[in-house]
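Next up is one chain by itself, shown in structure tokens, the form predicted on its own.
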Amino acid sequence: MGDTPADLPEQIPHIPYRRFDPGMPAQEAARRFYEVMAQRRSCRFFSDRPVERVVIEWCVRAAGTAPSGAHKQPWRFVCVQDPSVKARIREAAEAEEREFYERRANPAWLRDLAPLQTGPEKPFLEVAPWLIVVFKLARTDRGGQVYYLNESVGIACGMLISAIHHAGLVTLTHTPSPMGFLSKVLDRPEHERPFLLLPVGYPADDATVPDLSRKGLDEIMVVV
């Protein structure tokens, strides 16, 4: 039998919908917004000078506003600034990184990174003022189930990156493979399960990026 209108949830009341407005034509604002999205790199070379926490905050804000499946929101933003848990976030990486160079990747995997000059050394770790640990949630804080897991939270990521970038900040997408020391050394519940690592700061005054370019529009984009 389906459920009878008592089994079911309470109905959420819909309010009228409030468009952003930003003050310019489409196309404009599109192209703008692109335009400071295209300054965004990944940077290993952070600057040690501090970053107010209101400033994670709004950017975790802006994280926290992103779609999910069923509105279930299934996602924690576990920030860290205490130096010895960096200093034990960055020791346990490394140790997983040192397995993933000599032994876990296979020799396409390291040969495409080779060019990008990466290894099993994560200084920026330590160095950089906040790392922000992203977990997904595999249920709800209440046991109740999820949908679209790994979408939803990926999706919260991006716009996560987005919101550090707008700040004027730097990040780094870490994902030392296996993950499951993040949730020892943060102490966190079984239901939670590391999903990716951000080290956050400022960038270092000598601070490099590979000179790397994109894919154009054309290799990208399908218009049917």
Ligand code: IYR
The other form holds:
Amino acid sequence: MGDTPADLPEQIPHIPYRRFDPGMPAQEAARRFYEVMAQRRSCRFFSDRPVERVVIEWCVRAAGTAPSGAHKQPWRFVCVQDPSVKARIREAAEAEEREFYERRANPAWLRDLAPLQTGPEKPFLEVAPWLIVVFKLARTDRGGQVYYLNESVGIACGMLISAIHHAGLVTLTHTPSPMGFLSKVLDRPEHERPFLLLPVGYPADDATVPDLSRKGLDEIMVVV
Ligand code: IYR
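What would you give as the form predicted in complex with the ligand, now that the form predicted on its own is on the page?
Every chain and every other molecule in the complex is listed next, the one we just looked at coming first.
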């Protein structure tokens, strides 16, 4: 059988689009959203204060609204609350991180990280009430192709991070490298590949963040 029209799947019917109405002029809405997002910081110091599962569910639902190549939605969000699983993840991640800091990282990388005072110890992997481990699907669950995988999952992660921030929680994009241990610890199938690990929770009362500044609009925007 070839790709004759008879083999093509049914077309999806179109329905009228209802625009999201922010209830204020676009300029005001855009500025207010910026002001929320500008307060987001990656946080390495978590409180053990619990976060209800339903909060995590809403955040993951928001991530799941991301656009994706051919609408394949090639992601899975494994949400870990079990302390024994978190402990195993911490142990394996710290083993990789020790390798990274002691051997794998080149001098320029270590120099770039030094101001941020990161290191191989990752207590947040046990202290944070939730770890969301994002997997990208190299094939669909039924074995089909996926498209623009990194773009799709990257966008979903951005939306997840925004949702977590909007809920008044903090997170951190943690990328222990290599991340293969996450598939083992979490017993995920072969077509799911670890992409990003996000500890999620409330910040510790005495949490600090590096006093960073962000590039200004003139540095990041070009209008032609
Ligand atoms: N994965 C290591 C190292 C690290 C790398 C980058 I690039 C950072 O922005 C921060 C840390 C770690 O998590 O410590």
